[in-house]
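First, one chain by itself: the form predicted on its own, in structure tokens.
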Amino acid sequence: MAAYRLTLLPGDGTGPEVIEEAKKVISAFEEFGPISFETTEIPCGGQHYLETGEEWPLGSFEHCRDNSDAIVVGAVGWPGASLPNGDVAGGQVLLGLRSALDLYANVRPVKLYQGVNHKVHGSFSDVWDHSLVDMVLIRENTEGLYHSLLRRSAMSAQGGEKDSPIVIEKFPGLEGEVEWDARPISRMGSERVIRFAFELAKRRSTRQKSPQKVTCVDKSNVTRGCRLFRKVFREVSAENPEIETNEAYIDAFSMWLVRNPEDLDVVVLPNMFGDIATDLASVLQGGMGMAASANIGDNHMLFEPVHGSSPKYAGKNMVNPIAAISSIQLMFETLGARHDDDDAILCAEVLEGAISSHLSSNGQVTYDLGGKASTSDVGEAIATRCVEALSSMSS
């Protein structure tokens, strides 16, 4: 198969550091495995904006849109780096791509590996079963409270106007200065991300040889947009009677998520609730340093660790690269599913095994997991495990 076209956007702060470790893992699979990439690396983000006055070089959006089978972002955001309209410099890199490429499904796996402390549980225990935490949260990625910001970033990325028209509304009972954000939720946007969640549940059922339940989380007892979201969920659920479903309001779900994670398999949520719930869920897998993500549309895909640029740790070679490396695992898996590529699926399985065996065998970990290893120590160790696994398969 021809090489996949990969675009790397390292971005700000610790982004370039974790992307460097991701590149080591990719190189291991290119040299010893059955996959190859034509890789383009593009500077971008807030730091780049402060240095050059541009969020990324001219033509970068078109390259991502027209010449990329997969995009990987390190992190975006830097103190003091803001656009004239107040938006974060670098927003068109991440938010603009999400909107302009219509990456409507944000996929956040939440899995607790053996050897990683459960942050709520607090310590290892003979009675704690790490397999109790193994779910995927699917967040609608293009609508809701972020819709206006996403549209501004998308228009900016494509060279259009950076500001949306201001609409004046009156709010009875409110006095003085008032700011507000629209929260549009559409039938189309809801249906496609909910169908995505059901299809993912079917794939997980096959892979794990265990039925997967789909849970809808919203606030449909209060907000109209969520009423539509749940209405569509029930319609899609009726088309898939073989799949067990559940429904929850976001406030109660936040408690269930921490108290009974074993009851959750695939969860689908509107944008803002998904943003908050996925970060809360990361606590169950050891923290943000373990949290990978995929942003998936019908024609494009983007992957990123979700821990942000962490400016105070930038340049210290101390942050956890596993979220970035796990994002590469998601990339292999998604490329394999989309292109019916068994070799890419194999790469995903090998990388998943390397991460799991590294952690379960007390491999080196960074400070956030209670260790003293550097970013590069962990990246090199996981890349080495990948090489060993691939070499043993070919011998």
Given for the second form:
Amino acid sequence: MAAYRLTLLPGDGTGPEVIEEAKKVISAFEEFGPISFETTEIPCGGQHYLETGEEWPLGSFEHCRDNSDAIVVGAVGWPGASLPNGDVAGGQVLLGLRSALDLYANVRPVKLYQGVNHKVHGSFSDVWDHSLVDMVLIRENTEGLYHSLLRRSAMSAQGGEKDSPIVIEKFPGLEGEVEWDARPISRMGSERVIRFAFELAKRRSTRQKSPQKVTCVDKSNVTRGCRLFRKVFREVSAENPEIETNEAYIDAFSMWLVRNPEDLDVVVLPNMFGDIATDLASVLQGGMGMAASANIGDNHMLFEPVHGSSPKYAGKNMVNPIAAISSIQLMFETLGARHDDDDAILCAEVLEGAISSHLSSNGQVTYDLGGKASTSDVGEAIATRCVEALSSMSS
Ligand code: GGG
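Please give the other form, namely the form predicted in complex with glycylglycylglycine, since only the form predicted on its own has been shown so far.
Once more the chain from above appears, this time first in line as the rest of the complex follows.
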């Protein structure tokens, strides 16, 4: 297999720190495993904007679009770094890529590894069954409440025309200063992400040898966009009668998610609900330091830890790099599936095994998991486990 073209966008704050550890893991696979990359690293984000007046160098978007098999982002966003229109500086990078590359499915696995305390049931961790938390939340990634910002970010990434503004003169019943955001949800946008959820449930059913349920989460009792989302969900469900489904409103779902995570396999949600629910769900897996994600479109893929730039911890070598390292595991898995590349799938399995054995055998962990290790200690330890596993396979 020729080298995959990988673009790294470390970004702001702790983003570059966790990407440094992801790079150690990637290097382990390049040196001792069956995969190679041609890697390009691009400076970007709010801090870069404050230093240079640009969110990333000219031509970066085109590089991501035309010369990247996979993109990996650290984090974007920095206090005080905003564009003249008030938008977050760095939005062109992450939100612009999600929108302009049509990365419509934001895939966020929530799995509690052995050795990691459940943040809700932590004190009972000896009796808590870790297999109770193993689900994937799929956040619609191109429309909903984010639509206007995504479009603005995509337009400026591509250096193109601006959309004409939506004009509403007045909201009856509201006086004085009013700001508002449209929340458009389309049939096409809903259908493609819902189909993605059903396909993922089928693959997981085969892999885990256990049928996987798909749950639709919305607020269709109140909002029209969600009514369309739910309607499309039922249509796709009717085409897949072998897959069990469930439906929930986001408010009740938030309670069920924490109370009965064992009832959830694959969950599909509109954009903003998906953003909020996945932060909540991260407490089931040990916190945001464990939450990895993939942004998937038909032609492009981007991977990132779910967490942001954590300015409070930046420069301290303190934060948990496992979310970023697990995002590399998702990258191997997705490259393998898309390119029919068994070597990449093998790399995904080895990395998953290394993370899992590190955590279950009391390996060093950062403060958020109750340990004292640094970001680089954890990255090095997991990279070493990968080298050991790869070396034992070739000997
Ligand atoms: N690595 C994730 C990150 O940098 N997030 C910052 C951000 O602005 N995210 C927008 C969103 O996912 O809603």
